[in-house]
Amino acid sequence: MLEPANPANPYTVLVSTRNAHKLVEIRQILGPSFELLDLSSIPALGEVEETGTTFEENAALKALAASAHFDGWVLADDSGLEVDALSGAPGVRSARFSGEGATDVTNRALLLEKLAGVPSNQRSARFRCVIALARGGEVLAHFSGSVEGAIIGSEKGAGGFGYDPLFMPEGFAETFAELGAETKNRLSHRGRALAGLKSWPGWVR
């Protein structure tokens, strides 16, 4: 497999996001072999409506929309939390779980509300991530990753973002918000998907 390994001549990749936390995390995971831009580079592109019913469909929608405005590699991530006691919700609606104007705080509050009374041994959940890689208006590859865990009864930790203070990965006694960036990135759904992208044999300049 070909792996970018020359930080002096990195691959330039547009990440189809305006989420600063997500961009920082992707930059930490991919390392110096990639120079990452975000959607502030193409202000003409408005919000992409995520009309897909799967993470893969939404990732492709975001990658193709950005690729129409950018001559180069485009990476789009769609990810979310699936809670078994909620029949897989919030799923693809993770970022919009609490409705119009949703924030991380309101989404976490609604999740705890919906799980009120659900015993700890029935709070299994997973984070899932799908990444679409596009160039020239075409999706060339998808990469996916997931991590199993459980939703705890109250928020713990000040790190991370999204549902991290409520998600305890399998085999750990700390939430993603408590584990620190290095450990989280090694374990996470996004880290696992990006590992596949990083070692993809199709990279060209």
Second form
Protein chains: 2
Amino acid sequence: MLEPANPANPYTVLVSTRNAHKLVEIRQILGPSFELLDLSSIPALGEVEETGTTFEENAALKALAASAHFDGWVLADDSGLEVDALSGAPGVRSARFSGEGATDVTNRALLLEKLAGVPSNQRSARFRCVIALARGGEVLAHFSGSVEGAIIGSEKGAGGFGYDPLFMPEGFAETFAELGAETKNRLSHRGRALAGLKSWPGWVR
Amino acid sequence: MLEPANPANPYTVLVSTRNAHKLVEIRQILGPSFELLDLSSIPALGEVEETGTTFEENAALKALAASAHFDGWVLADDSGLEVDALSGAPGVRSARFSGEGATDVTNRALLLEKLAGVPSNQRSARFRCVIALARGGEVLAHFSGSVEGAIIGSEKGAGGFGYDPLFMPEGFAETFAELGAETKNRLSHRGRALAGLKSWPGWVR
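What's the form predicted in complex with another copy of the chain like, now that we've got the form predicted on its own?
Time for the whole complex; same chain goes first.
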């Protein structure tokens, strides 16, 4: 960083998401040296179609769409769950896994259904996150992180969001929904990707 | 953790490695709440043959070999570089890439030779690290981490070790050998794997 991160003089970054859970988590992870705006600041921006086939492409699509309307730093997160027994599904379709009107609840139910009968030693999975950072209509950098784990047989825990109540990170006997935000963010795909973004040398105000 | 990490009362862990660079880095990352022994404490243990085909298997082999000689926590790290243009090589053979008598220098030279003529946008790669944690002759947990990046065309930087002078993490314009230990350890495969180990709930003295 050209100037060190400084809570008294934070970097202002627009987060291109309409997922309130994601925004809260990104705020927890980035801490006080970053002041985050959300898309309510950009009423002109409609829904962004996530037509990419990779997390990288979708993160770039979301970052560029917001960057066209905002003169400053823009961050977009595309992330998802890759389940080995499902050949990497739901992957980039994680949020839309159960189709039209999908919610976290219907997505988790579908995942459990598809894995019914799959033994516990064949339920390996990973969360992946790719962050695109844009400014002036260009993607300047991307950062990625992943965490290995397994999909358990029924939901456990009330924290987190998305597939968290079904995902047990390797080495742990609790799901992401049970571990608490601090532990989850230290281990998680999103925490790992954002560690790269925080340390990025290109930050200027 | 049943008891919080505490520099005044560190966990004693044997690190099953003969690579002094790795030991230094693991010590930097784990910090003062862990007191690390190395294999000089276990003169009876000969060379461990890394016959596994995955990082997971080799980490387990090294952890179990040391655990047979040591009554306490044992940690083993298996890690390597996966280059997409080489179908994932050198992978588990990273340390032995250039054959009998391989050194960091001969391994890097061979990597550059194999990538000669490959354009910069096709030189994507990742470092992967798997840590196995054993006690009483059993592997109790494993933890993994990875970092995405690219192999540049010639060596840059004097820090780090192994392939670090050739590896530029995504989002950065400096190699792992240029970034300094603090930044490298925050981004690196090993730093990410050890974050899982540090937060593991099974620690007891």
